[in-house]
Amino acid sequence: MQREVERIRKDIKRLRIQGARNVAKAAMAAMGVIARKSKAESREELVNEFLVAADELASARPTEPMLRNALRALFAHMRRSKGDVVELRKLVEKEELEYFRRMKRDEERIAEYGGRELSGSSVILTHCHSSSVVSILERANELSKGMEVICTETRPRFQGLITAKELSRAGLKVTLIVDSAVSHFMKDVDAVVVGADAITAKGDLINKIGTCGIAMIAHEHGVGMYSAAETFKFDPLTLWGGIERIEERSPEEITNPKKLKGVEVRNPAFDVTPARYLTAYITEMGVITPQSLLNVVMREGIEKLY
């Protein structure tokens, strides 16, 4: 079981599992391994055993709200229980099935909205990997044939060549561009759209880096910038003054530091993109604009959260 826990937990720490909704799914499925396979004789000895595994899991990537997101929202659901050993592992298993579940419905209707929203473009540019982008595209192109989307190759681990290929399969025109070569054509971009990695309560995005600049250089071209995300990607922390930490990788990521004597070599894993230069949020509950959406997660219930 311990050993099971671990490879996910280093999958998810060095990218073998990537995109925020993939890393939460992961977790979830470790809860569920555990659920099955401890060998804990008491109510207590396997809670002690989720929480070990929980803290570890969301240090592993610590710019993923929506990981910690579905653990707590997991251990909400433990608490109101106050059944035995037997009873807490079906509990869990349970809830690990109903998060898939609810994730497939959440992603459909997402891309039902944001296939709607995008129908009419011609030209849409998108940054990174996101299965929500793809999604939507998907979508998009079956309600306005003879789409073309523009990938960037998003260095410094390329997620764009994937979002490419999938398209290109799913038989949509695909152009692969560098990440700097955004403002030589954003002026052909009808819009721009994104995944996301978490939502602040100022309706900030935190997206793969790169992704500021993507929206700073729509905002000044009238394009309109949106990203995909469910409502399970707001980080609640924020809205008592945290801020969202943001990861930094290896810097052997984009070279050997070794062969760059006396340089330092940075390599953050996202940026924040500010509310400003966001055009809408495309969720399981419609297209909401930034300044919207903590309003809706409030009036559905933060508790959800918790």
Second form
Number of protein chains: 6
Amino acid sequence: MQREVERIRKDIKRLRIQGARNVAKAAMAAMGVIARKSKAESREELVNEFLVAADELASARPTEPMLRNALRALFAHMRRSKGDVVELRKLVEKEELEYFRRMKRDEERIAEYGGRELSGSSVILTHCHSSSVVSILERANELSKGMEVICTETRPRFQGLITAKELSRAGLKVTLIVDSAVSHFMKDVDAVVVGADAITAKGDLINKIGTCGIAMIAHEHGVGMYSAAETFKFDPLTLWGGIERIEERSPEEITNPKKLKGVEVRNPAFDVTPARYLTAYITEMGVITPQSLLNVVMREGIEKLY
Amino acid sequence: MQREVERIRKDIKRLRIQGARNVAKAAMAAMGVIARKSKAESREELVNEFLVAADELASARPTEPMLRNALRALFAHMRRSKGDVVELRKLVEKEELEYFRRMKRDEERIAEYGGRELSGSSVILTHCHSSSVVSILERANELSKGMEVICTETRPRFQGLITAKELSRAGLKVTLIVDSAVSHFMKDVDAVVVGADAITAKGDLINKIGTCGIAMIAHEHGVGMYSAAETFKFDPLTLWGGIERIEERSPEEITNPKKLKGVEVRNPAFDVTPARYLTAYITEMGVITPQSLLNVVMREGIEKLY
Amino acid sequence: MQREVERIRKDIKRLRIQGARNVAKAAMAAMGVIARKSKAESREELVNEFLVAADELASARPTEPMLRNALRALFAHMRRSKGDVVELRKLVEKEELEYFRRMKRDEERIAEYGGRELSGSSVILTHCHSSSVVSILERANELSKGMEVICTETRPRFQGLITAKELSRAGLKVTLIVDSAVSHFMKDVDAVVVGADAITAKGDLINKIGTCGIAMIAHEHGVGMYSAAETFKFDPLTLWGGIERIEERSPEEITNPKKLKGVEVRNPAFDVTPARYLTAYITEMGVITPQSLLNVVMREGIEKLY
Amino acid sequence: MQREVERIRKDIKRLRIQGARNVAKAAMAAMGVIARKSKAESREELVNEFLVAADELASARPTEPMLRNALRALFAHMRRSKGDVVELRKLVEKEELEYFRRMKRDEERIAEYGGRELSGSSVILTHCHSSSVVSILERANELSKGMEVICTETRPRFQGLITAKELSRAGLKVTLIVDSAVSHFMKDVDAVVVGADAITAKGDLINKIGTCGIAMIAHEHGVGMYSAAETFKFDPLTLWGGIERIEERSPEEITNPKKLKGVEVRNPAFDVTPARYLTAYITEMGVITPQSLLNVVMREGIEKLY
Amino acid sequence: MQREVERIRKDIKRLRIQGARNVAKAAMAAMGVIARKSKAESREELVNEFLVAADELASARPTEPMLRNALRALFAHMRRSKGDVVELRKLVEKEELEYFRRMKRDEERIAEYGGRELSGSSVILTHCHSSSVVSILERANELSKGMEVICTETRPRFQGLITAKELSRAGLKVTLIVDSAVSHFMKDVDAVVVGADAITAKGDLINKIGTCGIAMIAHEHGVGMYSAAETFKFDPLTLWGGIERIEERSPEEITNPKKLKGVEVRNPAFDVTPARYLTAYITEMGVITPQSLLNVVMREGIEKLY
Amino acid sequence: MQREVERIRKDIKRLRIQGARNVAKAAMAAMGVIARKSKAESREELVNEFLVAADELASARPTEPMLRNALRALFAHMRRSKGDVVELRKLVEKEELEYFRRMKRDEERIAEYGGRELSGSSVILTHCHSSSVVSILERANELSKGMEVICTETRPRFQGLITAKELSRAGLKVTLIVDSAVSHFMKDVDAVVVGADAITAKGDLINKIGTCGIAMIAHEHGVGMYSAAETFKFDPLTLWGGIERIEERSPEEITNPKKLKGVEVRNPAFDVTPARYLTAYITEMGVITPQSLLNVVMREGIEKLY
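Output the structure of the form predicted in complex with another copy of the chain; the preceding block shows the form predicted alone.
Following is the full complex, with the preceding chain placed first.
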């Protein structure tokens, strides 16, 4: 059992599980595993097991508010319930299912709203891999045939190749380019859409390294810049001045550092795109400007987050 | 003999010889080879051999005005001379040497002027590999110790690793990043300096793919954007509306296209940075704004070019 | 009776009734006509008549959320009432009056708030004809004498001439110019104010063709760009990615197409001004930035809209 | 007694009491003085005394919404209470204390949130003197040692020297410059933070003359521009088109006008920084974009203000 | 004879002759008429006749440097010649022919250089009517089939309809729009090209009213903005601070002013586009940035102008 | 004699002589003093005296290319002359007079060209004190009555008060403001004009601290930014990457540093305004864009400089 949770944690840490949503789902699945397989005999013992696991999962990746929001919501539910160890197991299993159901529903809404929003574009550029973005582009292509998508390869781990394959299989016309070719192709692009790892109180987007540069280039061409994101990716800590930590990953993802004696290899996984370079977030609540998101989330989503 | 010229042509075409200056030098060397080894017995025969070789060399790489300018200047010299086959051989050998000498002198001046210009900066970003840029950075570091340089890896062919190694060996503090991390690090950068493949009459810079995006990001941060370039890289054809052709190289440089069935892989080698995103060209004549270059070249360099 | 409704529909379609507010009022008046004159004998029959008429009215002009919002609110009232055919007639007549009353009150508030906001400006530019804008400018001129207004003629239908006449009659100093003279006069302008046909969830403004260009020119001069709009012009559908359809009207409004064989004449009636080019909306709730509007409307106006 | 209130009024008017918070506190203290020392024998008489004093205090400085908001909130409390003259005295004394307590709590929160937000910066520029800003910078320096602050001298009254002294005493590295040297030093600055005198419904900042120019210069360099402000500084009147009056102070603060015969000396105390030049407000509710502030205040703060 | 010159002057004044080039040609033709038909019997008498006519022609339209440059060059030739009345007649007739020949050659070069420069664009927008622009677009369409052109109608005199007809006849795909629809269509445009009435020493473009607004809109979309212009349109007076006078034409071109009592109708014929909104001038000397033009003209064209 | 030269040097150093032109004139006057009063008996001796004095004068102020250019030109004349000590004295006296004459002529031309260029503006802002600017504004006011000028006080040495007095005496309407009030008044300004201390090869302007910030604020408002400058202020060294040294003056000019223990007071006298924030230089050769200046100076002025 512990092994299963540990395996999930490692898969998250080593990027075998990728994308904010998959990571959050995996963490919820890990909680479900504990609910089903723990040998705890008292509520206290069980809650403690959950807490230890949650802590380990949350620290596997520093830039993952969706993961932390999911766990935080789960513990809020636990606190409200006064049940014994058996009821607690059931509650967590139910919440795990509920979380998956809501994720699915949110995903469908994002695909639908984003598909409509982008159906007027004929060439769209995307960066890295995001299943929300893939769903949006497939839906947009249903609504308005003949859509072309330009995918960056997305160094250092080439996730753009996954996007290219999935979209090509879905029947879209796909072009693959190196990351630095974005400005060369931007003049033909009608809109850019990327995923999201986290959203701050200022409406800034934390996403795969390279996103901010693409947003600036889109801005210079007057091209719309969208991010597809569940409002669950909003990081409440940033409201109180908490700076989103940018994870730096191993230099070995980029090159063999031994061959570059004396050279420091830096590998930040994300960057921050200021709100003013973004047109809108495509969320399960609708297509919303970065400056509105805080208020929308505070009104409708505040309970979700704590 | 023909084989030697052919080998040079292939090395140029296959990017084994890289950088506008090295390519131009190689072409001049090829002309020297012919001068020394041709079996031509008349001036006509010899000139013809030169022309055939020049044509092949010029077409090996479409975006190389420095190569074309060098050959054009050589033929102008030949035309002015009325000598016989022996004298022509000598003339070409002399011009080959003269060209190398001028290249060297221009290189030294660019290193000196650029070194002074950038000596006030403490963190400089560069892209791809340019020997002029390396010389400038070494000189700047002599003038103002403790300089740090951020090098992009420069996909698809990773020339940035060469830059990183050379600068590190020369004692500079070097950081290597992926191309799309430029905007993440730009806030700490004082100036950007890149090389040049060609310069148009409008002052636009043609350089390694990715340069234009970097220039836009620098512009958003109010960071100076320099290109180190001999005025020989000015392409006179662009004055009459000739659009600089952007070479597209093999998709295989990026990925194995067979694994991406149905996906088009595009690999443009260069992009165009509009003059308004550039602070200045660092040339052998001085540090000059893009808008001044046409006039400076027309005044001083016009004979050089035809 | 039907003829009266049909006449209203035609007047809307043929632009004899213009301006989002007048169009919405006319549609409500048409519903009143039905309430008063329908021969329907059952609630079902009467509701059906309303629905048929509403459908025809709504489709007379595609870019009119205010019209659709008014009808939608009316049907919400009908649904909540369980009364018979007689009570339903009364309810619709009452709602018609109530709608007119609220329109009037909103209009007065917009005039007041806008008048105050613009009272510090001495030269104001406007485009097309909007009764809200005329009221604002009259009020601003009361608060701060000697105001000058520059009116564009507003091709193709010259509604700017109506604005010019009304403002001149009201005692303001008025200048009329062709649409393309806007940038020439902008350096003397302190603020721009236009009406609104629709507002999207992103805060973008849909208004008479030419508005977006004026907004960009104002932006280049650092001149404030306002739109006077009841919050009823917010189009809720745009929250879910619905793209506002831009009506294209007959080419004959522009020229006689027969004289231009082989030339396509395009006549879009509106354009979309992105939120970032707008300073604020002047609404009956106050002077609000485009990015705030969604939240203000969602909090206070949501019932109004459905 | 009256003399004590009168003295406070004069100290406010003559800038002996400075900073929006100190002014508001002084006004509340004046109300406490009346509560304690008035000889009024009826509720009516006492209320009247409060009103007269409030009126005089409010008009001592035209650009002080925080002062007006504090008084407005106090009167709202009085209205809700139905008590007699004795109870009213107690209520006002209690509210005075409560106001001080809340100010203190808000100040601590602003220091904490702002300190965290800016802890990632190493060089920060500030203008004029704001106790909130001083607290933020001290907190930021605790979180991230070695912070440098550049202070403008802030003509005409040199309040920047107070800031410089306080920060230096608190152990920060401080540099003092003339106001017009801001653009010269901006290239080394990571963030700017200033106080606030008032905030409008559009999110515009009213603050010490010079703030808008600094914001534009920061914008050109892509440097974050923050204002530290209690939400109590939001001016509700601006929602309805009320233009914030900019106080013009005596020319003698600048120079001896007699020596400049025929020259008009203008001395506006504040300027207006449009929302689009601001990164965020640091408030007691969190770090919030200018466009969100209206909605946040309307949701949580509306009772406070009326 | 005088009547013939007078007729030309009137045709110029009343816009029956339009376009800077046609106006200059007509003025040269008028000089030829005098040369052929004058009854002058001495050189002095003839020169005087030329001067009187030149003065009248030059004052017929205030914004026409090309006209003034042509006459100025002609008088320079006369001054250099010392011949008698007969020889002077011959000289003027020769210069008339020579001027026409050069105009033709310049026109062909502009068509060629501009055609090449724009051959990479697929949708081009133009404003008003310029024969140079029509030639460029025809040439570009030969080089790169399937070009689409968007023409504005160009109020108040609808010259855009002439452009639309000519291009349509020449086989291009043409769309006609009202002037204020430019921003709506700009997102699909690859380049803008217009004519020129005059160019200042700062590189600013004086052209048909509306040009500056189009340039600003193009700038916001990162779209290239070209002006086709003989260097003869450079106005040397602007070097010494002479401000180009903007002709205001009759209000009756816009509307019947009697119907708009109390409204001032303003009808400036041209506006000024600052150099920074222009990509390049397409001249007979090549494609040149606005900032380079002064230097190019001073080097090569100075004799032409005086 | 030496004392007279020494006094001039001190007056330059201590800013008793101010403005690039006055400094250059004073240096030339010092050379004249030597020519007249030196007791040197041989050419060598005299030249040596000139060299020693020139060296001392040139180092009195680091940012003064006009001073260095004047001396450099003088020595070029000396070198060309082969005369003996008597002839050399005469030559220097003649060159001194000639320099004053040319300065006067250049000044008149700048006043005339600038006066015309700005005669269309009604409100002009200036910074610091420049006699060229004063002359231009007087001339502009002659051409177009009723001109208003806004003068900054120009900390730390309040030279703006001199400008205010001179313009007021000359009959212009003058307003004095603190430096940081520039952005508050910019919305009413039609043009900004300042002097120049030096101009770089990139067209950047070195001028009184604060100029760059004013230029950025003007840029945000689309207001023209002019610098009045003899081409003699062009610094040829900057062409080869020499960075213009920015003089830092004594902190005591700002405040008494003893009262600010632990605070560093920085007092740079100049800043650098990048060419892209400048509309044009008003020179004795005409009104020229920053990007053209290098070419204009190289063509016409090169002998002047060496």
